[in-house]
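First, one chain by itself: the form predicted on its own, in structure tokens.
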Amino acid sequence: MTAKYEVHGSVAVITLENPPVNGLGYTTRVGITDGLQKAHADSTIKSIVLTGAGKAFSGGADIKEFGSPKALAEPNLLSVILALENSSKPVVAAVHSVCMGGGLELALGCHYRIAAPGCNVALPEVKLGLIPGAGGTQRLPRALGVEPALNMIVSGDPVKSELLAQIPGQKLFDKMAASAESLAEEAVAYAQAVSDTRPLPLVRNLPCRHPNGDAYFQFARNMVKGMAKNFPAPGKCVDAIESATKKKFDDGMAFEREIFTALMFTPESRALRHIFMAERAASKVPDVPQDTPQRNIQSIAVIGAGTMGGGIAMNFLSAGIPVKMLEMKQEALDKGIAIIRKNYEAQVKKGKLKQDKYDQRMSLLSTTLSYDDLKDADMVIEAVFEEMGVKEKVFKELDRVMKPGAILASNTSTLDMNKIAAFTKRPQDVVGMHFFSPANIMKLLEVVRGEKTAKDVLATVMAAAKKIKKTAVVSGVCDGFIGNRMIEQYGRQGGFLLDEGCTPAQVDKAMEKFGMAMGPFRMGDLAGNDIGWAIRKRRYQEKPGMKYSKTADLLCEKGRFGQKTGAGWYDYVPGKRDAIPNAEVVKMIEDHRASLGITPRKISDEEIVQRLVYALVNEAAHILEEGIASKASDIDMVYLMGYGFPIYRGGPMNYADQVGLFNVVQSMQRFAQNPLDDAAFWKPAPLLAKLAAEGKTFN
């Protein structure tokens, strides 16, 4: 059982200890209502409290049961709600720390409520692309009032207790406890003193009216269309809080009922799910057991005061670790620390970040020409030129200086870890960290796991990623790891397409149409042609077999690398990101296009989206058969956090699940005849073909 029973005077205290956050599983609800059973066959008790162990009263639905036949199990969530506000006896509700969803929902049917300071209060089911489905949107709007408890709804962000309990008219909070440590005492005392009144107050009964309803719900529809365009659950929420003020309570628990239940089975919400589960599964390593020992990480040393060094010790610094940074030259080091400044001091105007903890974070940093001053650092990550000769040069250095037990990290985003950590005569202390630009910004770290990388410094990284507040998923050493060995298949696609008689323009509309943040020719831009080429010449000479579009080439033997030099696939406006299309390219493509003799065909938008995302999918299920990434959903993270793949599809993996496997493995074989694209590839990878043979998901 995870719901503990005592009892105090005339006062049950029904107390839910299912850690981390109290959620509400089929045990811990039982619980409840055996709880409830025992006080209301005792005679001596009074009133009863209802409230939550360690930090939290309840974080809402037990996620280990997602979508499992538990989850609905009677007594289900909307039973025991029922039970409490069918108490005979009045239950109090005593929320502290952590009161979201379904334990809101909890709270919202016992007949008072009194909160701790400090309280985080949420109805967060949308973020999960679903409403509230347990009488959230018809309680809430009656407890705190229409335009606060659809705003809540709506973002599912969440508000301090304190906050609520101050909105003029609310009956969220019957009373404010002084403090999270006397909660349970008041809550107690306050069980006392409403023990012989009757009738017995339930937020059902409270009234719930708008005073301008029609106009009120008109523009909230507004908003929310505008912000949430490819996601219909906050549409919904508005709906079902509207149903609150319009329709008898039991007939808007029916309504919303209708709602959450059809919300559950849209690709979005099996995506925004999918994504809430794939980013817990990511912290953990399957051969990496969670009680790991960590080595103490209290200092970091950078290498290379660039765009990348400079954005990775920012990450560290706002988290409050000092930091120190390497260069060769005082005028490299004092253009880093102005760009590092500059970043920090955008924030401070934009009212993101106070003035002292501007100077705060400044004050952690500090700066070197000697490799000698790294010594005592923790952990030592290098963000130099990609070559594996200056690497070398650096990680010697790095071994003849730090001290033993230091992490050695590399910022490659390519180059085989492997060699990288031989340089070295301590490999199990070497590690990949590989950040994605804007490192400040960019939420993915691809974590790579050399041959010889202890576990006990993979455990350490990965605990320091999260302080950092990034998504860390552990890759094995491969050419590209996980994200740039699939955008290679992408970009290769992309090309063929160019051949065949798309323009540039028109694959990138056809891919941002589907979702991406920008298409395959704009990210080449923006990322900087040169570097797909360098990797192409080095391709032509280690699989002189493998079929490329030269297009690209010839675009940059004539200096168009993208942004940095206002001219790519598009041409550039100073101080604009405008992608505006260039006629001179459009002719070399034709020319290349007719000099191979090829005519022009007309190709869909759906074949673009096809060829593009089944290539990452094709090449994504080489790269889990070869145990370079342990489990599906941590592809998915990488192409959601790092490359701009749409959310509410959930990643390519993810998306591959939903069109089905046997769909996409068709689609591939019909690709595979096309002459002029790359037959090769598109035979299906074993582990897919397996897995659509057997009517199968790689989740």
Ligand code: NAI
Given for the second form:
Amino acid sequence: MTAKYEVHGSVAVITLENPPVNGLGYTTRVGITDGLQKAHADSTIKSIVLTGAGKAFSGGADIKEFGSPKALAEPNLLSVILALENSSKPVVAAVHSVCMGGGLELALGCHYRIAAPGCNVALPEVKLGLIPGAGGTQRLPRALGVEPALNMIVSGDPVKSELLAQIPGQKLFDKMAASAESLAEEAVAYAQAVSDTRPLPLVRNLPCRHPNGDAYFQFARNMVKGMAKNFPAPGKCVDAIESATKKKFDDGMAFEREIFTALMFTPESRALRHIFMAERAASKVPDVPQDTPQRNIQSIAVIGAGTMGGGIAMNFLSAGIPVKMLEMKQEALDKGIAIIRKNYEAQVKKGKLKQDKYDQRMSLLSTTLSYDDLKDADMVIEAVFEEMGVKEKVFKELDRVMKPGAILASNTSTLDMNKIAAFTKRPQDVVGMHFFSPANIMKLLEVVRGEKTAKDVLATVMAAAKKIKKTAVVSGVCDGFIGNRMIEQYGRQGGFLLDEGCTPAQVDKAMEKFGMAMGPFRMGDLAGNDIGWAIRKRRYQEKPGMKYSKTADLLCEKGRFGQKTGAGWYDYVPGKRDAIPNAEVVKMIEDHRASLGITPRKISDEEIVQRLVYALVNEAAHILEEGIASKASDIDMVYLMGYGFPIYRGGPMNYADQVGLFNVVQSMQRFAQNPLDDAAFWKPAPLLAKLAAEGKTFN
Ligand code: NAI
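Beyond the form predicted on its own, can we have the form predicted in complex with this ligand?
First the chain shown before, then all remaining chains and molecules of the complex.
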């Protein structure tokens, strides 16, 4: 049982006790109905208080039950709410801290509600591609008024209880408690005061009207359509709320249920629920228990004040952690600091950052030219030039000066972390922290686990990532780690498509229509085509048999490195990011194609999307099999957070699962027949072939 029953004089108090947020799992639901029965069987009880222990009234559905039959087992949430409504003794909900989703729907089923100030109140189902499914769309508009309820349900965002209590005419909260501390006592007193009131008020009996309903709902629909192009749920929220104003309560409930059930099966909701779980799963490393002790991180050092070093430093400054930056020359430090200043000042100008916060952040930043000044830092992150020789010098210096137990991290994007660790006498303290550019903005962090990286180092870095608001995913050591190793195959397919008949704009448009934030060629222009060029030159040495399109090399030979040179696959106007197709580039591609004796063919958007996305999927299957990633959902997080993969598709692995791995493998076998493609690459990874044959999925 995860609910407690106590008696205070003539008042029964039912307290939800299902940490961390009193999720409404099966045993908690039974606890509520059992409590109600006890209270009714006892003639000395005149009224009932329903509340939650610890950090919440209730956060809603129990995520541990997601997708399991237990979630729907009787008494389900609808039955519990009905039992509350039907109680012949008054029930007072005493809400505090967190009152969300099913938790709020539960409170709305009670006769009275008393709230502590500071309580976060929300119906966040829309964030999982759903609408509230236990009366939220029917009761909240009745209790709060149509417009404020619609805003809450469509956004899913929490609103503080004291703000809701100020809405004129609202019936959501009958009383505000003076404080969270006095809530329990005030709720019992309130329950005593209403013990003889009859008939008992029910939210379902409140009127639900909007003075200009048709015009308002039309406006709301247009607004939602603009905001949530690829997501059906927000629009469905509007439909359900409108029905609350037009249908009888029970008919509205049936309509809500119908919509809720239909949304459960949409790919968008599946994707959002997958991401919700994947995000939580990413922070858990299979062989690093949750209670692994962590090292204390009070201060950071950053080596290199270039593009990445500056962004990395900002992450920690913004989290209130002091940073000391080291460079070889004062000018480099000055330049780095000026950029950090400029970035923060832009936020101040936009009103996103208060001046005093900005001053406070800058006061946490110090600089040095001497390694000896770093000795007290708890963690150092290196972001110097990407050359093994330079990294060697830096790590030998760090090994010399850093205090014992300090964490030594490298932001390398391509180099072997095990080799870097071996430059020190403490490889157990060395780890990769692969940030993405711009490092102060991009949410993704690949934490690269070396052969010898200690478990407490990993646990500490994962926790530090959370502090600086990054989504961290653990990767093993390999060339490119998870994200860039996959993107190389994606880029290679992009090259073949040009050789076979596409223009860069055609490929980009198809991928952007699929939902990618940017097509591969626009992305190349943003990241710098020279980076891919350098990698290819290395590959030509390492893997001479590997097939590549030479088009990108030709582009780089013309100095068209992308946005930074004002020209890449596209042209750019200074200060703007619009990609303008360039006729010379198209001609260059055509000439190259002709020199290879290839007759261009018309290639469908569908083929473009499949070849690029399945290239990611096949490489990812190898990555999973090799244990570089520990779960498929981690790979999805990398692509959603770091590479602009569309959220509503849930990441490449989730997308492949939805398409069906059997179908994915069939397409790969078709691509392998194309003489201009790389047949060897399209041999499905053994893991993928096996899952497809067994009718299974990655996730
Ligand atoms: P950058 O060239 O902008 O900055 C490097 C800085 O390191 C320069 O300011 C340089 O003066 C300084 N430096 C070089 N040797 C040094 C030494 N021995 N001691 C102290 N400072 C030294 O380079 P960027 O782009 O910031 O890259 C840094 C690292 O981050 C590289 O390992 C790179 O592979 C990695 N990385 C880069 C990404 C990007 O998009 N630029 C993304 C992810 C990782």
